[in-house]
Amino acid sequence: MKISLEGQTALVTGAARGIGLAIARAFLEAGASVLALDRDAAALEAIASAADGRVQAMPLDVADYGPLSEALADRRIDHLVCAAAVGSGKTGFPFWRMEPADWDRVLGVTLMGVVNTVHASVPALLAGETERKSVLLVSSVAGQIGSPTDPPYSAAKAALISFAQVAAKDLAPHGIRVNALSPGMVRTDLNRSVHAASAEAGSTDYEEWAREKIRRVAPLARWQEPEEFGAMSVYLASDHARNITGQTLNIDGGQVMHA
């Protein structure tokens, strides 16, 4: 199945690295202009050099809503996918091991800023023709089962959740669909915060720690990878998921079910 997105427009956060950037080079794939956003100046740039023309290197921080909203002001925006998101660099195990101040910048960017960029979006999205437009929310396995690896991580992510069935059912009416798209175990900068800062760091390596956590939480024990996010995102953007909206989505290897 090839999926055309030719003539429209995707805005995605967190575009420099990770799994935002495996969504921004499917969206090019798939034929689609980007607006890359992140607060990474020179990642951004080496993405637009490379995509002859159709990137636009955003760098912005999605917590500082003032000249996030201006920038986006009279854009063009098809598809819309929040992927920033920022970890605590510390561990729970209990929650209390950490500070109430260790929530802050986390609930900022991972929250808030997915909220101000929805926010911000919102005219853009609903100019013009809007029955093929669509909201594309990154949480996380974390948001949830209560992960207590970082716990304010796990309630942004969760929060998160929560906010996509919020705007699928406000923007529904307009034929715009939101959706929440949760990863499990994938190797990028982020899950090695997690090994950086757990008890297990001074004793197992990075790898090692992994592939043991992976065979213990996910029954196909394997790592899920950024450009199964990137088609799942585009399947999402298509006319194939028309009628799909207020749901969560896991590509996870089955660490959550749900009965």
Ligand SMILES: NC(=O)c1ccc[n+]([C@@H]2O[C@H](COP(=O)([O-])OP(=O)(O)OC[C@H]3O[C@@H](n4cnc5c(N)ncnc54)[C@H](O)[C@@H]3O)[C@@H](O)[C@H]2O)c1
Contents of the next structure:
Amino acid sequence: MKISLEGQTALVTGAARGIGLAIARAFLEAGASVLALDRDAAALEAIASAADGRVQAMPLDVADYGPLSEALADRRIDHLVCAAAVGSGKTGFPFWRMEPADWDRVLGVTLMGVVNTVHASVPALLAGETERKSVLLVSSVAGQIGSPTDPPYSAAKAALISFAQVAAKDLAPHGIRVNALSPGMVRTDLNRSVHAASAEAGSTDYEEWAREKIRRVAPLARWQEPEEFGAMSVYLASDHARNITGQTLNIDGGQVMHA
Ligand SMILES: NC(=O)c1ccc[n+]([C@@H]2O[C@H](COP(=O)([O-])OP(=O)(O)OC[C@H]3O[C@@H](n4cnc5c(N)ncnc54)[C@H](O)[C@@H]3O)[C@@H](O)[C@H]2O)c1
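Please move on to the form predicted in complex with the named molecule, as the form predicted alone is already shown.
Okay, now the whole complex, with that chain kicking things off.
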């Protein structure tokens, strides 16, 4: 199945590395132009200068609504993918090992950063022909299983699933579809930071810790690769997915199974 998104534009947040970068690359491969948004300006510039003019770097912090909405006004956006997120850098369990103040930055970026980006993108999404447009919020298995690892992160990811469903209903009359994507275990800086904050960090290395975790939680017992999220994002943006909205798509080796 060859998917072409030629002539369309995707805004991808968290596009400087990891899953967001793989998603941005998949949109480029499908022929789309990409607005690559991240707070890491240097990494974005490197990506944009290595591309063929179809990547525009947008060095912004998703937690900061004013500059974000200003930068997105009058843009063309056919597809929006919100992948930017942070964890607390601490482990919970029990959750009172953390302070309420530890929640602020995590919710500010991982939940409100997505809310800000969706709000700032709505005028562009509603402009012109809307039938082929889509929104994808990157959630996590952590938002579905009561993961105790990083409580504010889990809560933010659960809220994104609900927000995707609400937005799916609000935007359906315009033909715009909204879904959530839920990764399991992917080798990225964010995933490494979970190991670094864990009690096992001193006694196991990252690969060993992850291998054991994956074996324990995922029936398929293997890593997910960033490119798998790129392929699913392009599929969900395409006409092949024209009847898919309000869903959470788990790419997690079977960790979460819906009824
Ligand atoms: N890696 C995993 O195993 C895993 C599992 C479940 C969910 N996820 C989700 O996948 C998405 C991508 O994560 P990743 O693992 O690729 O992480 P990553 O840390 O490799 O990349 C995240 C990107 O987001 C950017 N970012 C962070 N805060 C920002 C802000 N305030 N404004 C703009 N950009 C900001 C960072 O600069 C970075 O480039 C996230 O939503 C994450 O929660 C990842």
